[in-house]
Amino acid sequence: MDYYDPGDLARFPEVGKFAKDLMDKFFEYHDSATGRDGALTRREKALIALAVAHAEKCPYCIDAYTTRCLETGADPEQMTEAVHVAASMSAGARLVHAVQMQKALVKNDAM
C-alpha cells in the first residue's frame, strides 16, 4: 500500500472531526473560492488550483483538480501547459535568490 491512498482523498471530510464547525467553515471557504464562476470561470480556477496542488505536490489534490479540470471543460494540453507555468515560477522564485548569494561573494570579496 502508498503512502498517499487514493481513496483517502473521499476521507478529507474526516479531518473535522474534532472541530467539525471549522471544517464546515473550511469548506464553505472553499467552495465559494473554487467551486463557482466569478471574475474567473471554475475551469479557470480549476486550472490555477491545478498547477498550484503540483507546486505544493499534493497528490491528493492533483487528482481532485485533474477531475475538476475534466468536468469543467479544460482539456490535457491546457492542463500541462498550467502545470508547465507553476512549474516555471517555481524554478524562477528559486533562481532569484541567486541574488542573496551574489551579495554574500561580494561581501566576500569573491566577486
Contents of the next structure:
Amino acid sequence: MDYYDPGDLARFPEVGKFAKDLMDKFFEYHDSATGRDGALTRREKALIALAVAHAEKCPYCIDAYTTRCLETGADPEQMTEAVHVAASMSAGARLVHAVQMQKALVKNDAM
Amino acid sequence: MNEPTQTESPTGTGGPCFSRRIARCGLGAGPLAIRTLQANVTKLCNQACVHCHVDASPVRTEQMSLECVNRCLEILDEGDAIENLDLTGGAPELNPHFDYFVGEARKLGKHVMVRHNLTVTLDGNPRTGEAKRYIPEFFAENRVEVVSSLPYYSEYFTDRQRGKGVFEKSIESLRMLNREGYGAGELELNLVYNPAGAFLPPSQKSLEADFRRRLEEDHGVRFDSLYAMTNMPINRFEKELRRKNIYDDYMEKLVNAFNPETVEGLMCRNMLSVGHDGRIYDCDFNQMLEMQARAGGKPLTVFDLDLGEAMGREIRFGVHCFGCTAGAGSGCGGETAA
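Can you switch from the form predicted alone and show the form predicted in complex with its partner chain instead?
Now the full complex is given, and it begins with the chain already shown.
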C-alpha cells in the first residue's frame, strides 16, 4: 500500500462514508472559506492555502493549491513568496523559543 | 436549429464524446449565423510558440493566394450578415496580400480584426527580412481591431511560452500601438491571455484588472479588454502534453469542467473559418485538424460557397471541443459562458 498516492486526493469525499453529515459540513465550510471571492480574492485565498499546505507538509494540498493558484492567475514568483512566508513563520515560531532557552540559561547561571 | 452531429474527429475515438455530452444536456449546437469570416492567411510566423495550435513558425511556407483572397472578398460582399473579417495565421501580416485584403474589406464596410502577435512589427519577415514597422500606423489608418496574445503581464510566463525576449518586444510594440491611439477608447486593442501550462485560465474579469494595473504601472501600456482563452489539446500543445505524459490529465480536466452555459456562445456557431487554400472549416481548430466543413453532400470551399447551404451544415465536433466549453468557456473573444 502506497502512502500519499496522488490519486487519493480524488477519493477525499469517500471519507464521508461514515459521519457523512460532518463531512458535508466540512466541504461546505471549506468551499465557502477558500473557493469564493470575499473580502479576499480567490487568488489571495489560494496563496494563503498554498502557504498553509507547505507549513502542514500536505502533498495533496500542495498539488491542489498549486493548480488553484495558477487557475486564479498567480505566477510562480508570487507562489514562491507565499511559501517563503510559511517557511519564515515556521522558522520564527521555532526561533522565538530561544527566549525560553535564554531564560533557562539565566536560571542555570549560564548567561 | 440543427441537432448535434456525430462526426467526431479521429482523436475522439474511444474517449469522451463531445456530441453526446451536449445532446445529454438537451442542447442543440447547429449554426446560428455567419457573422464572422475568419481567414487563416499564412502559417508563416516570426515566432514558434509552445502552445500554438497552428504549428506556425519561421519555416512554414503556406500562404493564401490572391485568387483566394479575392474570393473571400466576394463572399464578404455577398454576405450582408457577415459583419467581421477576422485575419489570423501564423502572423497574418506576413501574407503578401495582407494589406490589400484589409483595405478592400474596409472598403466593403466590414469590421476587420487582426490576430497580431506584436513582435512581427519589430522582427519583420523571418524569410525575406522585410521590415514591418509600419504595421501600427497601417492598422490605425484602417481602423483595424487589434487582438494580441500576451500570456502574462510579466516576463517569465510570456517568454516561457512565446520565446526569449518576446515580452520586452511585445511591450515595445504595444507602446507603438498606444502612440497611434490604440487602447484609448477609439481604436480597439484587446489582449489575449492563455495559460502558460496545462491548467485552465483564471476568471477573465479579475485577470483583466491585474493586467490593466500592472501594464499601466510597470510599462505605461493601455489596452481595452482582455480575453482569457483555454489551450487547445491539439498539434504542438498536444505533443507537449503527451511528451510530459499529462495529456489524459489535461483532457480529464477539460471534460470535468464542461459547462453547458458555454454551448450557446460556441464560436463555431457564428462563423466560418477559411484555410490558406480556400477550404472552409467550422473553426480554426477544426482547420488545423483538417476536419473540413461539409454541406449539401460536399466539402465546403470558398470557390463554390453557397452561404445559405453553409448555414444548413452540421458542425463537426471532436474531443478538442471540450476546450471551448470548459469553465467559463473559450472562444476568439475570450469567455463565452452565458
